[in-house]
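Single chain ahead, written as C-alpha cells, the form predicted alone.
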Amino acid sequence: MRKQSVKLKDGREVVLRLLLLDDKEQLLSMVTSLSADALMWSSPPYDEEKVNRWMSGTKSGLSIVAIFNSRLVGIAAVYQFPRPRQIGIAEMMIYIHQDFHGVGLGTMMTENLLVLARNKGLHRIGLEVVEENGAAVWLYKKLGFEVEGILKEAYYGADGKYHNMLVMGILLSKN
C-alpha cells in the first residue's frame, strides 16, 4: 500500500499508510488517550504490552494507520493464523481515536485493509464485536461481513453486565 491522502466527511484530510516500527510511541499515545466512550465495547487495558503485540503487524504488511497533522489517529490490522490448517485465515481489529468517529475513517481504513488482504491472497477474515456496538456492526455488514454466530454473554462490559458477541466474517476469495 502506498501512502494515500483521503478526505473525511467533515473535510479533514488524513494520510493512510502501512504501520511502521517508528509508530510505536504514537500508537501507545493514541490508545492511552482513548475516551471511555471510545473504549466502551473494547478490551482494555491498552498498554505497552498490547501495543508491542500490534507492532508485530509491521512484518506482515497488513496493518495500516491513519495520520492527521503528524498524529496517529487510527489503526486497523489483520493478523494471520500461523497454523497450517488455518492458512489464509485471519482476524481483524480496528481502533479509531474518538475525535475521528462518524466521519468515514473506519470505512476507508477497513476498505483499504480488505484490499491489502486480498492482494496477499487471504481467504477469510473474521472478527468478534459486541452486539450493542451498532456503529461497528453496521460498518462490517456494509463492507460484506456476515454474522456467523453469537457468543452468548461472552463480554463483560464496563456497565457491569454481560453482553453477546457477534462472530462475523468475510470470504475474500468469493468477493
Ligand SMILES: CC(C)(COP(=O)(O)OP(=O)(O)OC[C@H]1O[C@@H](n2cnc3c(N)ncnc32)[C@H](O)[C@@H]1OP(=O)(O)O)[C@@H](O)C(=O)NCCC(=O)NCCS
Second form
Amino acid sequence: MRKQSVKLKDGREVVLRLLLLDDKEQLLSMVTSLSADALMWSSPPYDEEKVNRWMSGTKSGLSIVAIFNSRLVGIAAVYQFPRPRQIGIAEMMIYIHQDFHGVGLGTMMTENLLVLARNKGLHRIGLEVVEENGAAVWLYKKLGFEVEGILKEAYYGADGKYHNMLVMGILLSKN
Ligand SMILES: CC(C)(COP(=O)(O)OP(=O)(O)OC[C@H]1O[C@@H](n2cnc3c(N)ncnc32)[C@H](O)[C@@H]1OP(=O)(O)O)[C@@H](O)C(=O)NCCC(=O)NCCS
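Please give the other form, namely the form predicted in complex with the ligand, since only the form predicted alone has been shown so far.
Let us now look at the entire complex, which starts with that chain.
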C-alpha cells in the first residue's frame, strides 16, 4: 500500500499508511487514551501486551494506521490464521480515536484494508461485534460484510449486562 493523504468529512486530512515498527509508542498512547464511550463495546484491557500483539502486523502488510499531524489516530488490521485448514481465512479489527469518529475515517480505512486483503488473495474475513455497536455494525454492512450468526449473550458489557454478539463475514473470492 502506498502512503496516501485522505480528506475526512470535516475537512481534516489524515495520512493512511502501513503500520511500522516505530509506531509502537504512538499506538500504545492512542489505545490508552481511548474514552470509556469509544471502548463501550470493546475487549479491554488495552495495554502493552495487546499492542505488542498488534505490532506483529508490521510483517503481514495488512495493518493500516491513520496519522494526523504526526499523531497516530487509528488502526485497522487483518490477521490471517496460521493453520493449514485456515489458509486464506482471516479476521479483522479496527480502532479509531474518539476525536476522529463519525467523519468517514473508519470507512476509508476498512475500504483500504479490503483492497489489501483482496490483493493478497485472501478468501474470507470474519469478525465478531457486539450487536449494540451501531457504528461498527453499520460500517461493516455498508462495505459488504454479512451477518452470519448470533452468539447469544456472549459479551459482558460495562453496563453489567450480557449482550449478543454478531458473527459477520465477507467472502473476497469465489470458491
Ligand atoms: C466503529 C468505528 C471503527 C467506526 O469508525 P468511524 O470512523 O466513526 O466510522 P465512519 O465515520 O466511517 O462511519 C460510521 C457510520 O456509522 C453510522 N453510525 C454512527 N453511529 C451509529 C449507530 N449508533 N447506529 C447506526 N449507524 C451509526 C454513521 O452515520 C456512519 O454512517 P455513514 O458512513 O453511512 O455516514 C469507530 O467508532 C471506533 O473505532 N469505535 C471504537 C472501537 C470499536 O468499536 N471497534 C469495532 C470493534 S468490532
